[in-house]
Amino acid sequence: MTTWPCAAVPKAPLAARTTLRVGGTAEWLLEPASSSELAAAVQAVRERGMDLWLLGGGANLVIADGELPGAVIATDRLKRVWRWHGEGDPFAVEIPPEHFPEREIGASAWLVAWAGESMPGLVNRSKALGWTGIEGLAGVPGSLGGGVAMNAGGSWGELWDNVERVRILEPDGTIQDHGREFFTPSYRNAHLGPRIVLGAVLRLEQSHKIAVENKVREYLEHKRRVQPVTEWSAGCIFKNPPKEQTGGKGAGQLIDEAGLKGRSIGDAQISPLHGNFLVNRGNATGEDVMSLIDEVTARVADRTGIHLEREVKLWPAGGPLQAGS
């Protein structure tokens, strides 16, 4: 009998766990609910040869029909954000509240998440603090580590304009603190590597409860209009290509141009609100997923001479170890 340093399924689906509710099955599902045991989950199945496979909120990924080879990684039982008064330990033991002085509008303040922490989870907590900074989050499904590893983001800017200091684990097994400056955070990829993000300090700024509340809802809307957010899908497609080859135009409006919007295949449609979305109608599958995907990067292609490149994961297309944000 298999046994594990965490709570453990075997054959356990995964369309569910993710944003776009497609995908098979996980050979093995492990649940870690603390940063040792997703340490000691990662070695177990380091030692056992298995291809391990990360998975956070499950936006920004596509999982493929059938079972998944080896173990999937679950983070969402690592779920807590607190604050933070600047000094010592912020992964420390959560710091009462008569411990913290009292700050002007516009000085810093700090949120401190475990990876399993979903975006709108601290969207909420910032807005209920009122502090400001990441009220672009607001609407993006996924959890911190996966928005840590992906450098999420949208027009607002990206997370890791907010990002002081990440709790990794490292390949070797040991747990590090790093500071922002470690690492070199791009578009949509923090270059991390096998390096897995256990939690993260967020840096925000000090202001007013209502005023914090009002971007809240200002981006909100904004999202409503424009994108599909409440059907299943992974959220962007694919990455916006450089605009001095496309004449500032991103990925959706390539897509509109090439007169794929309401494109599906089986239940997998590309949305006719966003070009760059494409949404489960209710029964779609990986491969239906993955079809259109290919179908739209050729027709784009053809037409402009643009290759697309994918901003969600295939699974297992891309290889283990990837987070499912």
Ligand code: EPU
Second form
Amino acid sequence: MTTWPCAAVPKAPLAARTTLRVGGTAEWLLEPASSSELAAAVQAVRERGMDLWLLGGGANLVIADGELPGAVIATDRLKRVWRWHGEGDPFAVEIPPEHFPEREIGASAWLVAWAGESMPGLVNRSKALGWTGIEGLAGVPGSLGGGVAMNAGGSWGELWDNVERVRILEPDGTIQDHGREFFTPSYRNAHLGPRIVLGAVLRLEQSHKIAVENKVREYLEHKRRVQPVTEWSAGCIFKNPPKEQTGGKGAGQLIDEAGLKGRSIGDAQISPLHGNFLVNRGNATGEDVMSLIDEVTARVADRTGIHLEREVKLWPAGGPLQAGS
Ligand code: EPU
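Please show me the structure of the same protein in the form predicted in complex with the named molecule, now that we have looked at it in the form predicted on its own.
And the full complex, kicking off with our chain again.
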């Protein structure tokens, strides 16, 4: 019998753990409840020579049908957010946000969280505290770990605008904290390679609760108008190509102009609302989704000469140790 250093489930269904609700089962699903359990789980997977898949909030991820060989490590039990005063080890003492003073103008506004904390959870915390900085992430699904790894964001800002420090599980098994100057984040990619995010420190600024709430509300209302936010989707499928290549058009507009909105394969459909969203209308399979992504890529390339680069990760096509945000 295989034993693991944390909670483990064999043949675990994965679809419900993704925002697209597509995918088969994991040979093993591991659910560490602390960063040291996560480090031990990674080591155990490596010792067994198995493929390792890291699952955050399951956004931005398309999992194939059938059994995914190896071990999926889910970070959803590493879910906690707290404040830091700016001195000493930010990960050592967890001060619950409930104990935050309501208004402390001029004081530090640092939020610290483990990788499994949800992005909406972080935005809600900042809103409740009246701390400004991450309102632009309102409506972005997924976990902090995935968000850090892929520099989640949108038109109103990216997570790395506020990342100050990251606790990393290095490929050699050591745990190290790095300041933001160590990293070179770019559009939707923090270039972490095989490094695993355990937690991060976000630097926000004291503001007024009402001001933060208003911004969050404005961004969410915009998204509700233009994106299929109540449907199952993996977020934007493609990155926006460089503006100079497209005359400023985004991937959504290019797909729209190719007449692909509403196009379906099985229950996978290009959203009639926004061309860069693929939605699962109920029973889409991984195969439906991947075929539709291929078709859209080919049709846009034929029509415009532009090769859309995928933003979503594919498992297993993208290879192991891919973090699903
Ligand atoms: N447009 C169309 N047809 C469409 C979709 C969009 O003509 O089907 C036009 C819109 O009218 C608008 C322009 O394209 O003039 C830009 O569209 P939008 O404002 O929806 O922004 P986007 O570039 O498509 C980006 C991010 C989103 C993020 C939003 C809002 C990327 C690939 N997309 O979308 O991020 O939510 O801004 O901040 O960077 C994601 O990364 O998963 C994602 C959804």
